[in-house]
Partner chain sequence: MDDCAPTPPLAHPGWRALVWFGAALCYLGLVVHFVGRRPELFTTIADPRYLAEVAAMFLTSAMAAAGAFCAGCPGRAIWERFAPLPFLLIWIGALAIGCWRDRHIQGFPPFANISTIQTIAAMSIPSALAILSMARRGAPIAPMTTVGLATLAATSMSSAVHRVFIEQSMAGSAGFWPFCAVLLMSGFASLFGRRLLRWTTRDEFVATVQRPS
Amino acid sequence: MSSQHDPFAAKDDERRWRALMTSAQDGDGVAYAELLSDLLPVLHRFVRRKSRNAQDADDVVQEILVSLHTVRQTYDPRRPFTPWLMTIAARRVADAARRRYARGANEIAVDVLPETFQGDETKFEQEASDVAEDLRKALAVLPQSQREAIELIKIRGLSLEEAAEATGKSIGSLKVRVHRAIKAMRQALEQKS
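Structure of this chain only, please, in the form predicted alone.
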């Protein structure tokens, strides 16, 4: 019987995961690999149950695992592991839903993609590529602390609380770093154009 229907098995899973996570925090790579192996099917079931888009499930599970890895040192072994994990998972599912909603609001579905022609329309793809490259360059020249704040909060989508736990910095400090980073990147991009 699976642990999702058997309360005794669920308690065994909780004890096992808590012990594996505690060992992983102490640097035991084998325990960490076992933990991730145990969690993968659990997270897939959770994401498929919560997400309406099955195609994005693998990506969302990957994001959960990245978040887990990023904040693994913040787990308190005196507290239950499963609620901590499911809070992270629920936030990544919500982030994916927000991205999907935002993408849907700005995209139009077409049956056949239009061919590109010589002219201004064909420049959009190259311009988008150029902008992405400019952003990468602007991010690369930021001080390490600002780059880390941008990567955790704006790129990986961690909340301020999660990023504070991951970095050991205060939320206020992270807000200042993100603000200064965005300001510096904006100036760099304005100078470029």
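Since we've got the form predicted alone here, give me the form predicted in complex with the partner chain too.
Below you will find a single chain and nothing else.
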């Protein structure tokens, strides 16, 4: 299929992708599936080369494919396909880097934890499962809006911006919800202990 250094193979790929994309725009699902599976390794290579973080390369490739699908009407069949694809890919890689940076800014890396009693590995299995159960119960009694905020930000690890986008709420209101939820959960756990 594609060759990184062979200009003739690259020309062939370009011609083939152009034809497949044009067919996909006409509603040919088979051509579209063929195009996406052709692009998958190319995008994987591109993302690995551009991104320092190889862990979320799969996620970024998926984001690129979703983006390609949602803006496929912007491809002009009279123009080359590869620059169109690579512009989208580069933009999505940059977005992922920005997201990672924003998330990293809110997290503190600690080499040695000051105490180990909260780590699951320091507890007996029963103790760990009791704590998890207590937390689950404390979470379950929270109002829906606060529970959602905790799930998105503290459990799924979304940034405030992403959580605001997902819920349609402002960042300020999410901060307040998380704060109130943690306070309520702390009280619930204190009462329990």
